[in-house]
Amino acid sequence: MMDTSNWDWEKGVKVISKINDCDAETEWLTEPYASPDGEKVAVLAKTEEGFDVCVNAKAWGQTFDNAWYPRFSPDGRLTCVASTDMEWTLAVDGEPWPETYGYIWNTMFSEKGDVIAAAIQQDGTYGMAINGEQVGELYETASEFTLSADGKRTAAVVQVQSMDAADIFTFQQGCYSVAVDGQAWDIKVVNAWTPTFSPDGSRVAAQMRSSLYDYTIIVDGTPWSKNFAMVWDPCFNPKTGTVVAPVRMAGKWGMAENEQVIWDPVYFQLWEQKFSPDGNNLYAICAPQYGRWTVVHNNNTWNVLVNTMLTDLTVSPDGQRAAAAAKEKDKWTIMADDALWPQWYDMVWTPVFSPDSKHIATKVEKPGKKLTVAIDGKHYKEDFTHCWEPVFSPDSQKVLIRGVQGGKFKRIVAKVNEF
């Protein structure tokens, strides 16, 4: 979990900076980064001589060939795909890694961000590397890529069979498996995805495809005994170790736990499952009747129902919580606690809980692309070209609100009550 604790909660507006400023001489520049704790901002900035970055308007002066996807990790260090001389790497705050590759991609960061990773392509073989380094091997095909979250250990789903194309004889006896710190498990299966760690890193699942029909989860290795028509991404008990997915039997979804029916098979749909942190209750979106949409309770289902969209399920960190976005036809908002907050919007985001569980907030977008943070379904009072999500103050007394207006970045501390 981010550490707020350090950042500045003291309440009022701070202005961080101009996004169109440089102090480079800059041909145009791209849409602004915000970081985590609302000190810095940045762009990509195409100068003569190729691509640089501005963070608050200063620019690293280091000019790569080209750069893409400007990250900030959640201890505040801004990372960003960059190639020169057609070898790519990562660069970390303007230093970029001493290795490089073909290509590198996806980044990701450990919870506290002192660890950042990315997928790797070297040679036509695809794997990961963690600081900068290659981790174990390289595989002919690489997808999935998952890190811990201490950020010590990778997965992917890895392709250890070459195949011609349209060889399904091949395809049909198994070609892929799981990767884990770069290391396949010795078993190979029809397809693999969404390999997912235990909190703790130790154990690793997966859903898998073990035939063309067959369905299943497998976990450290071993697939379950029991097949499904189909499963989705599996999850770890925080409290008990247990790994839990929903399968589906005889046209219905339903919840299995270590390969043991736990939620009869009832829902035309049942996905998104999320325990709370101590592990006593479990939460899905779920399809209780066809195209209707809302939230299951350890089993339970709420009242309410939507009959677009249910996504971003979201729980609190007491665990008596939980909260959604929530699509009706074309308009947005927040399912909570079996109700939907009475505002809607054209476009909702993941729902963030306060510490102490008692506030929901969210990014919201208006008529007119107007963007704003919106709180227990009152939104503030002033809108933004650009807005990223809420952060809560570790007390749940204010909330950080980063977002510009008229060209400026600004940095807005609000109490909760303010809303």
Contents of the next structure:
Amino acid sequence: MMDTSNWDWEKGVKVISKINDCDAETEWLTEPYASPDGEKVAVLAKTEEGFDVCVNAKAWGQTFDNAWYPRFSPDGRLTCVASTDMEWTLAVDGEPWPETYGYIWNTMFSEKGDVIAAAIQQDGTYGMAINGEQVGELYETASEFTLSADGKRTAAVVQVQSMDAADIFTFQQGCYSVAVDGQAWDIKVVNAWTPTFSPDGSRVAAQMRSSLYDYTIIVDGTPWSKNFAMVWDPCFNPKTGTVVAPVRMAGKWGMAENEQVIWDPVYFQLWEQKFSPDGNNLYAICAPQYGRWTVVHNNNTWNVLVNTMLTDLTVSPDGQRAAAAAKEKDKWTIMADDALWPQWYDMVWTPVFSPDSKHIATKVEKPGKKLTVAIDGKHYKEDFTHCWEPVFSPDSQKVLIRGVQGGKFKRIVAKVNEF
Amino acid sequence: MSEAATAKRIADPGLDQSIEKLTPDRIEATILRVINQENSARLKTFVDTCVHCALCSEACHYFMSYDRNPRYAPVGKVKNTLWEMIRCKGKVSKEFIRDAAQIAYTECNLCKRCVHFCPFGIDTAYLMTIVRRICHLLGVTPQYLQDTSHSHSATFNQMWVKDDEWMDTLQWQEEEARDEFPGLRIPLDKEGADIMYSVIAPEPKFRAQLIYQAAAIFHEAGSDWTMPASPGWDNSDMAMFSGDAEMMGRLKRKHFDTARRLRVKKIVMGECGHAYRSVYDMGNRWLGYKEMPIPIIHAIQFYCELLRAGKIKVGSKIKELCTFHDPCNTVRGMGLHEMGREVARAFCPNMVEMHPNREHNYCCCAGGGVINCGPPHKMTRVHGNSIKAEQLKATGAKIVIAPCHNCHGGLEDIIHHYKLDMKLMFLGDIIFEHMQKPGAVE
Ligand code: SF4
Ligand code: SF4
Ligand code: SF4
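What I would like now is the form predicted in complex with its partner chain, since the data block earlier showed the form predicted on its own; can you produce it?
Up next: the whole complex, starting with the chain shown before.
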């Protein structure tokens, strides 16, 4: 978890910087990004020679041929994918990693932010790097890159067997596997997707296709003995270590745990399952009727339904509550505890629970591209042209709003009861 | 088995080698599963309703182009495949399956023209998708089509484009375009943009200039747009055509999830017909969505909206005589014929119609995954579309506007084979070349 205890939680407004200011000569500035603690804002800067990055109006002073994907790590360091002379690397707070690559992308962070990882391509082979160091072997192809929560381990789907163009028969015998820490499992599969670490990083589960028609879950290199018509992303129970995944049987979806069906296949769709931290509550998004969506909690569906889409399921820290972004036609709101917020928006973002599980906050967009933060169905009094997801204070009494207003990036700490 | 069903076997390892593994039990069980469990009511209605009147025959470009050979009549295709499977209760030979696969995958474009000609509205395209589904589950699919389906499953795009190749191509096009439009950026993974622009994999692979052109149009129109930096950028769907419904669902989930992750309001897709069908008709429904969870509009609609709103303006006009090809999936499927013409006419005052046109237009003969069945089956479709060549020739047009990638592939072969003196263009080509470009340097 990101440590927010030493952030400035003094109530009030701080103007951090004008986003279009930069102490270097620039042709244009684009796509501002705020740090998680709201103390910094970064913008990509196009200069006459190439690209630079400005943080709180101060340029890194580096010229890259190209730069993109500026992202702050949870501990507040700014990373940016950058190239010079056809070589790519990751620049962290203005310091490029010493190693360069044919390409680098998909920057990932550990939960605390102390570890930075990325996907790399070197001489046409693929893998991952952690803090600038290549992890294990590189492969003919790699995809679905994953970092464990503590940042110590990596996983990816890798190609372990070559095949010629249009060689459908070799493909169907299985050319792919999962590499953990850059070492592929012994097994070869037709396809694997979404490798996922257990919360402690010790185990990996993934979706697997063993033939063109048979899907199952593979855990630490061993597939479940039962096949299904299809599966979705597995996840680990944080307490018991069992693996659950939605499975399709005879045209409907159910839930399986360690290959046993625990929720009968009665759903038209079932996905995004999440455990409560104590492992006792399992939530998921489901369609109990065709085209109608709700949340299912321990195999009991909520009553409220939406027609268009339900997504971004989030479970409260105490495990007693869940919330998701709900869409009806072209309007969005939050579905929480079997009810919809009364306000509808042009867009909502992933709901965030307060540490005490009492409040739900989310970034919302009102008509006219006005962005702000809403808590428990009521939005903040001011709007922004850019805004980032809210962060609760450790005591759950306050919320950090990061937004751009009148060209100025502001850091606002507001009380929850001000909404 | 009728003689017509075995008349023209074309060598294809995906069909010939794959049938070796079939057993009578597997064939029977697969056919009964698909017929009884996956498709009962609609299929039964169609099968019970057909009176074998053959009124659908003249709808089909294959029938018309192959000297009215009954093998190519829609009813003939059903008779030689699905009806026989139902009549024999799944007890058909592996050779029968091989021939049924050839018919369903390479002699029907799933273009749905025949639906309009059947007095009962029997949808032969739907029946052929059932045959394809059976063949997929039996592992009997044309090699090249199966290869694209494999690519979808391994890379989430149909051309084995790797993540870095995708981003590198976008950045290369951005750099090229910036020489002409100094402030231009192809915003990669810009969260909260209004539009996610999605394309099919042949664009980064072979036709990267189309991405340049689209970027220029977005730039000049002042659109708030982005392209994803992760898989989910390819909207195409050959798994839908191979009969692999599960992969189709997985692909479409990735596509919608990518747009949702970026929090865009809508997806604008490039000029492709089948990808559009996959989101408005097939893939979304398989996932459990009654409608598109995130609106997807086709480039035809998008360009039309830009012109109507004055966001792009006509700079110059094309003098040559032009004609407009109505892609089945955007026209018969979604009724975009007038919008397409509105955009075309804005730049091409000299327009002539093909006859028939709009929802009655003849298919390009490449769609339905047929062009993806690759070189072995090329001449089947080229000879199966002489009717299109006649239709094109009769217009006397010098430019054919076809807002669909597959149609381009198919029509290119027709124009070349039948030696038609015509040039093919996308709507995007025309707009890029002839719009006003106030943001460009001379
Ligand atoms: S769907 Fe098109 S190609 Fe297939 S039988 Fe009907 S008219 Fe012919
Ligand atoms: S027109 Fe309709 S009823 Fe007549 S043969 Fe064709 S599909 Fe059957
Ligand atoms: S490729 Fe074009 S004309 Fe051909 S079937 Fe698809 S949409 Fe129809």
